[in-house]
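First, one chain by itself: the form predicted on its own, in structure tokens.
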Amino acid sequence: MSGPRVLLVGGTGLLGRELAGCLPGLGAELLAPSHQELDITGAGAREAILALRPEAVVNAAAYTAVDQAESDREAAFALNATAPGLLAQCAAELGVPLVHVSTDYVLGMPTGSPHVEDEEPHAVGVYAESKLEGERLVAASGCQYLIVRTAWVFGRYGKCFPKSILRAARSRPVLRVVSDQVGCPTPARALAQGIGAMLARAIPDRGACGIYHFAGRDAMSWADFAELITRQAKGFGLLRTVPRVERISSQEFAAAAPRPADSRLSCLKAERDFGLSMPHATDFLRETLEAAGE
């Protein structure tokens, strides 16, 4: 007997490729159409989704160019808000669960402690606003939803902070890295495995619903993370010398879009309800850094 038919949207991205690898291992029959085969922002998307008749939907698609979103609001909202709302409406019509991946950016106001799921959102910037609107549309759809907020995702596929740092470290003696933003680096493979476990519970259990956080166990600044990356890369034989990390402020970095100063996420709810264990970044850095040279 085949497992549940799971529609994966965004299966070619950093997280999507990890999900595409792990969901079949959990017994799912994976439906992972390409963007050309299913454009969730285009006309006819609803009919195409309903015709597939999935038994669960996982949305890993997102507009993630945070700075570019400031001048590309329409595209950011189309993919981060309108499209998740459509997926949720389809899930409600089919009577199946939806897992929607969201972000720490919707909780942009520091609280002095790790953010919890039921605190009041505070989105600053177009990217954050679009992701928050996506959450609201999903929650208002009436479907059984799991909104999974995460932060600082890195992994083997696509672009990510550790790969960028490794490349820069091979040619520069000094790296200027922001030190006044704190978060929890999250390995994409561990996140995919966590989502898979949550989905496996949600398919038979209609009570599995709500907002959950899943992020790495260890909190650090971007500068701390850069130092960890370069030390580990040297230990793995991927760097000859370790560059010095010069700590700078967010103001000095001068990005077009604002970033949360404190992206720490409390994941106690996911640990309690699903028996999950949050990962350590160090357990997944080697595979990520080695992939940077491929």
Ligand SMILES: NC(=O)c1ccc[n+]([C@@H]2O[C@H](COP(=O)([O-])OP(=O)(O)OC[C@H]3O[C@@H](n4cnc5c(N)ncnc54)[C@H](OP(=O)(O)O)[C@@H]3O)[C@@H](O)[C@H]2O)c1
Contents of the next structure:
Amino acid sequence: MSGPRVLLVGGTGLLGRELAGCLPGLGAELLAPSHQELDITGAGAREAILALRPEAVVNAAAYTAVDQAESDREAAFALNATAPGLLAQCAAELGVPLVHVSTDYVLGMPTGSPHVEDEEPHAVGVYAESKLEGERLVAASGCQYLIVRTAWVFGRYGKCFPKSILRAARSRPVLRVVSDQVGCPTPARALAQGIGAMLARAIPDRGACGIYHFAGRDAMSWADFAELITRQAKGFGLLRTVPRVERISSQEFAAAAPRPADSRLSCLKAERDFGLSMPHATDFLRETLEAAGE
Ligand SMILES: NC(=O)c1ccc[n+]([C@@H]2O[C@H](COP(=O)([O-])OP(=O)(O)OC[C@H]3O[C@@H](n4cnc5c(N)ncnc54)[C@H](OP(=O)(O)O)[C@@H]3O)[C@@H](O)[C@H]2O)c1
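Given the form predicted on its own above, what does the protein look like in the form predicted together with the ligand?
Once more the chain from above appears, this time first in line as the rest of the complex follows.
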């Protein structure tokens, strides 16, 4: 007998590929149309989703080019706000749960401690604003939703910070890395497993609903993370010499879009309600760095 039919959107992304790998193992019958097969910003999206008759929906699709979003507001809002709103309306119509992935960027105001779910959001920048609007539309839809906020995601598939650092470390003796932003690096594979466990509970338990944080257990700055990555890469035999990390400010780095200074997420709610345990980044660095290639 097959399990619940789960529609996964964004199944080819950094997180999506890990979800596509782990959801069938949890008993789901996976429907994972590609972007080309199902464009969630396209005209026929609603009819296509309803026709699939999923028993749960997971949205890992997003406009994630944070800096590019500053000059591409319409496209960022179409994918990060309007489309999740549509997915949520479909979920409400079908009477099925929606897991929607969101971000620390909606919590751009530092509080001096890890951000909690019921904090007043504060979005700075187009990407952050579009993701916050997506959360609002999902929550207002009347569907059973789980908004899973995460941060600093890395993993085997696609681009991520550890792979970029490894590549740079192979050719440069000094790496200039931002040290005034702190966060908790989150392994995509562990996040996918956490989402799977939440979904497994949400499908039979209609009471499971709300915003949840899921992030790595260990907080650090980008510069600390770069040092950890290069040390470990050397230990794994992936790097000959460890470069020096020069600590710079966000202002010196001068990215087009602002970044939260404190991205630490408190994950106690997910631990309490779903019995989850947050992962250590170090347990997932080897598989990530080995996937970076030469
Ligand atoms: N990466 C991070 O550090 C991070 C941190 C915090 C939160 N998040 C959140 O985590 C989630 C997953 O992020 P990610 O890094 O895995 O994203 P990603 O690697 O950029 O993947 C995005 C996915 O969305 C798909 N997609 C794009 N436009 C689409 C459309 N119109 N219709 C259907 N699918 C479309 C892409 O397919 P194509 O490639 O074929 O276009 C791809 O599969 C997002 O909600 C993001 O905001 C990520």
